[in-house]
Amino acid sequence: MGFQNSKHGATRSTVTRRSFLKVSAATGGGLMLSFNLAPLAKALANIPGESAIGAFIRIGMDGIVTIAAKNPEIGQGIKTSLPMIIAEELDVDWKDVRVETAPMDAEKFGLQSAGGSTSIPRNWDNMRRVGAAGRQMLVTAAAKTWRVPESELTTASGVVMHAASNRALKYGELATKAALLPAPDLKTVTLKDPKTFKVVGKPTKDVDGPAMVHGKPLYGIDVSVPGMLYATYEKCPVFGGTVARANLDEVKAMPGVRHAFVVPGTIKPGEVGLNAGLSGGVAIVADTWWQANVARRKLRVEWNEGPMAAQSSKGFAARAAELAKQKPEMSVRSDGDVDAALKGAVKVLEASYSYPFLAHATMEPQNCTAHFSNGKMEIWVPTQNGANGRGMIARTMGIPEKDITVHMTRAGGGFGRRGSPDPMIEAAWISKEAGAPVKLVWTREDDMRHDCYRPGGYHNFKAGIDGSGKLVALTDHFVSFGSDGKFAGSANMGGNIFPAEFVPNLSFGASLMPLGTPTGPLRAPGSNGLAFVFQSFLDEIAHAAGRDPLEFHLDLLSEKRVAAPAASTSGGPQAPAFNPARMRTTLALVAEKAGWGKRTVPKGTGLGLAYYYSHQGYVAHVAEVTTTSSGQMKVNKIWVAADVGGQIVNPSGAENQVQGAVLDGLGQILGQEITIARGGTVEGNFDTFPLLRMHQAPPVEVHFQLSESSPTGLGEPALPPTLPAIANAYFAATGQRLRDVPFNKPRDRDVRV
């Protein structure tokens, strides 16, 4: 029996002890536990606006336990790690567990999204209590069967045991009886001592691994439904542009084409961002995707591009240079007296840094299958936030949310991109217009030229150093994107960016440039660019002060200060305050593993150090870089130390996440850049937006520093230090600073095709 999807909204009624957990007998006997943890989650996590967090456990009479994975799987391994937490507290062997993707159901599961590395911190305690509640019910059932006190019973490997009488019952034998018992109060269930964990903390293979290896359908791009047609969608190369006219009659005459029509854009003038609505374009629907794309090549569209067509990367750079010479338009933070401190400094250092727009470049292009029938919409999609997409479809098309069903598939990469619902809205609109189920698949060029990009940015630093080599003053004039004092998506900088709180005289200011290109979160949003510029400039300061970078940073982090809590960059809970002691320990660990200061590297080779706190994770890198005879950069090895709490749920998955993040960052620094010309994106495929090649990938050695803190996610915090560690190593090897990335920066790429 599969997990059933409720179409009712989240309840807010008074919660009784029984309403925490719904118990029923599974088909054919056994136990099915359906948890509604809305009030518990709120009480435990104290997260404003957080609603239900739930899970399903189904125990068959054969002892097989089926656990629902509630959050979208986008390659971060959450479909494996969340069920591992439940299985641990339920006290069953992982070999006896089967995992199913949970339906999208806010009443039972609460927030079901992937982003901000929040899945583990949001669900760690609740998933433990879900498993512990199931274990308690099985113990109670055994105690009643044997007429013995529950305190005399123990559990292990899916078995309840009574040592005094040498009796044992398997969970499958107790499941039906347990289904008749009242639900326990999840706030008071007994949790296991982490020292006794047998599932959590053990390297575990991805539950979808065998299916992926054998090519079984898992992804959105694999979806097939009866009567399905295929669609392509041609949009204006300039965001917000609309169709003036198109040769629809000629396209309709092509083989296999069923429909060709203009989709009116719903985005209003001045709106920026993919959540603003539907971009106008031309849809072609055919019997096969190949036929739809052949017909698309015949399509000729005259566009109303609008005023954004005047924007370009060259224009942004020129305007940023002008603004850098002026006073910042707004103050982000101001501590002490920066001007006086700079006047009194023994040495003053200035530098300007920049980073480009970036595409997400997921391996699976954007896609969505939609079927509109009898006033209701059904969606199959690889998404990071299905609820957001359902809401946008409802608002855009006037369909009540209760009449929209979303099926979440595994995603072939997300990195923030699949949090934007534009493919869902497009597919839904096309299906309704075509009167048939439609599978919309973007081409690679669609995916790259119609992304929700990581925004570029320009930083202009000035620092003051005293006679003892300490940093006494720091300013940054950040030139970014936005208007009317409001930053564009993911283009902001908060006032708590390190080393704020650790420099007595500090000022952060910002100036904004209007932007028509949609922007949004990319893996480690905000931090992925800010870490590069701040950690690189801090390395400059250390060298200018004549100090070893490690010694300089340990000294900087020794200040008796506690930073303010970090605001969420992904809509999640507020992160705990930055703890310099945890970062010092992490830095010391990575320095030890890399042999910092203890080994001599050959001429032309250098070591670079960087660290960053993001998404509640403390991560430090050391990179070793060599320059080739042709002047190219070769990264020999990267060492990583990470403190992401007191528990690593799945060590093999965690190591993969860290290594993947590091290699992602390496690809960014070597050659990735999105260029805007005439309001549109120049790059269209991997020939001009190169992903990392295997021969460029160095060994990445990962070490985890366990602490007393609750565990957090790992999809993002290991990326930010990668770029500055490599840039700082390049300086150590060559004496040259990388202040503008990528390293292989394209020149004069300003022609949009």
Given for the second form:
Amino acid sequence: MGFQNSKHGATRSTVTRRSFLKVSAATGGGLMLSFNLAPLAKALANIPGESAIGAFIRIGMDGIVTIAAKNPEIGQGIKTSLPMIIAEELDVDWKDVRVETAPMDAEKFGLQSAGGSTSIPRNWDNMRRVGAAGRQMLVTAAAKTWRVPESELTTASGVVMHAASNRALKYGELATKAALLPAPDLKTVTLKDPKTFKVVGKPTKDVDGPAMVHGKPLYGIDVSVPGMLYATYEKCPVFGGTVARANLDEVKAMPGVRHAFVVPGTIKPGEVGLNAGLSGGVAIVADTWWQANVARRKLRVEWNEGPMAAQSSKGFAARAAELAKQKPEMSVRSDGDVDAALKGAVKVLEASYSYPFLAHATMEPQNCTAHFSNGKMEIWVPTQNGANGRGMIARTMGIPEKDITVHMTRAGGGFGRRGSPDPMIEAAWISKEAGAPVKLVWTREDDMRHDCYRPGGYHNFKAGIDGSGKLVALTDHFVSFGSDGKFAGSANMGGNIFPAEFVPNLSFGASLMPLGTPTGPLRAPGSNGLAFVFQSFLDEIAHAAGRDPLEFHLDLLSEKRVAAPAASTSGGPQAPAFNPARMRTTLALVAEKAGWGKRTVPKGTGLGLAYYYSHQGYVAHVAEVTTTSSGQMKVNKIWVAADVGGQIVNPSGAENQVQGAVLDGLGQILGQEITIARGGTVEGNFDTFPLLRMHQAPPVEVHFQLSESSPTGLGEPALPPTLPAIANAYFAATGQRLRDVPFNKPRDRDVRV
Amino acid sequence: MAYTLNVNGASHSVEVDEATPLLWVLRDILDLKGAKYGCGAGLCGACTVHIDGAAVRSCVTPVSGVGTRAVTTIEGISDNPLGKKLQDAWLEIDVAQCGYCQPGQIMSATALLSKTPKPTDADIDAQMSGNICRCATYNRIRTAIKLAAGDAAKKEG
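With the form predicted on its own done, generate the form predicted together with its partner chain in the same format.
Shown next: the complete complex, the earlier chain at its head.
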């Protein structure tokens, strides 16, 4: 892993609003800092919904500093990296820091979600100010103790020092006194010069590592509550379907079964999506989870499947092919005169691409433990968005939100799946009906067949190249999912998808197919499919123009040809505009590291490149691909360069995220596809939905391009370039274009269980 | 049925149906949460434990087949010097992302090093490909195994 410096696109938020902070003495002595940063958070984060942050720091008299990690940990490392930022400005040694997951409490902590690679950009400045405020209070306490001006005091490693009198006090000794002081104004606290950082920017190990490697309970599935029963829940294979009848008596007679009952569900006909309500089904509650599932084998349910049961992947593909021959139902963007430019082009290219539905397949299946008692609900859940689930419980069950306590556990993967509320509402409902604390654990098959899938998509391209080899016209007819002119969840395409703005004559149009299957965000939503098709087709264009792909792209990125439209929808409403200079620098860096154009590869081996801007990150890949004697695609190595701002908070976690995102993408392109048949999901486990395995995982070499921008997130942006880089390398190796992924497509898999 | 299991050196009596997978006895009866449920079909390796030192998928191992053999879980693997080395290497390399699969990875890696103290990349591929890491920390898992193996070899030599 390496770092490079560059100077591009510096932006800084400014604080203009008043803010305040409250201080209270912690029980048992020491300092506890409580903050209400509502106005500050709004001004800083510039994102609606960010309303407050709360009690972050506790300093014991022994000098141990306990820092609250406000956001859910799903494997992205945020439980380590956000406290690192506080520790840095508080000026304590990381070895003296202990980290606790914050309670879910928006009044104190504001938005507590994991998604969109937003935790770092939303909290970078906030967390610095929280730490700096704590440091300021300890300095003030020391100044009062010694009756010296604060300006004569310095801090280091959890100690306040007065050089003139050669005196020092540890934070632990000052904590109780500091707790009684008025709080400083957060907007004027002094922040460190980043050049002096001692914690931020140093590779730092995951705070839960020791518990993990010893198998300590950390995850939602590990939760135990006294008197707890275990539940399994069978839902209709077709989303929104309800129970007509079920052989409950037979199930109830099985060993260990305490309850078996029908949950009517609250989803209205025609509504689609995991936020639409509680899915109907049959709950089986037993003394052990295994007993519940043995009893489930006896369960026979007659479902009201509804009209969506007619849908299938085969049907979608056939309809998409029909729609591709017609004009798009709606325009997404139109610049210049595409028809004229195509007529005048020296070369015209046409190609159709597709990508499949994908499941999230978190290693820890969806689960939730709920305890309803005396009108109050307590929830333990691995979640990316506990507030969403709490809201649904409140709406569905009529329990006031204030009476619903949510404990966020570490999550065994998220990837976007755990922003949905379904396990929470199901467990809550079952606990209330069973009259006991209940741990609901989905089987792997439940998890794979009741997901909010990454939607498939079909893209139909045309491009025109002029006599100088420049791309002068581009059209895409995107056949996607949705109805009434509204895209299904994560099935949309914005008007500013690259190379929009860089091609003078360009049109994007879309046609929609109705869909009864829930869809939603999967790691780098939107971008994960769009990057594949656009970066692959651009590679086709470069080759058709007789140009080296690197030279073609550096040239393409050199000049904006059209202004951005006023209402572009991609990349999030608040995302800064794409800065092609940062992309070029990043692309040039990865090309250099991979030896692009500088080394020869054996026949049958090829290099491919791709890049993408998503979630405020600029990432470029080079992949080296070869084929095995059995015709399988083998990736030898992938090089990555990423620009996610000027400061990598935790280089160890950052490198891990990039490597993981890249190999996640490799798994997708090799063999992942969710098939819809009779309105339901065919695949149920890892035999038919193959995740990447050790023998398929090549080395991933990671380089960070440091720019002047404020740090941005890294859970997602390294995934999108992976598929096209591999596909383009496969073309370089074999002359074959991969236009329909995955590489190993499931054949004749059209029978639903 | 009543079974007496030897888990991490201690004897435990459990009353469960004979077909109950060892995984659920460990997790829900003995309250050892380290072995994880991932697939229930022996496909992902998250549930890996040792029986008499060999790595097995506890999610497809009926309790009735365990007998008096020694069951070791991630909670007890520190008592195995190789297991301890691997745990230390996992921490040194900062392998985990979500961490859910890592107990199973460490159990498989311990079985690997027990048989093959200095594994080649091909040995690592062969033994470890039964353990899925959805976060795809494979580069670091490989590095950690090599780190532990190097250390192990030094001590032996």
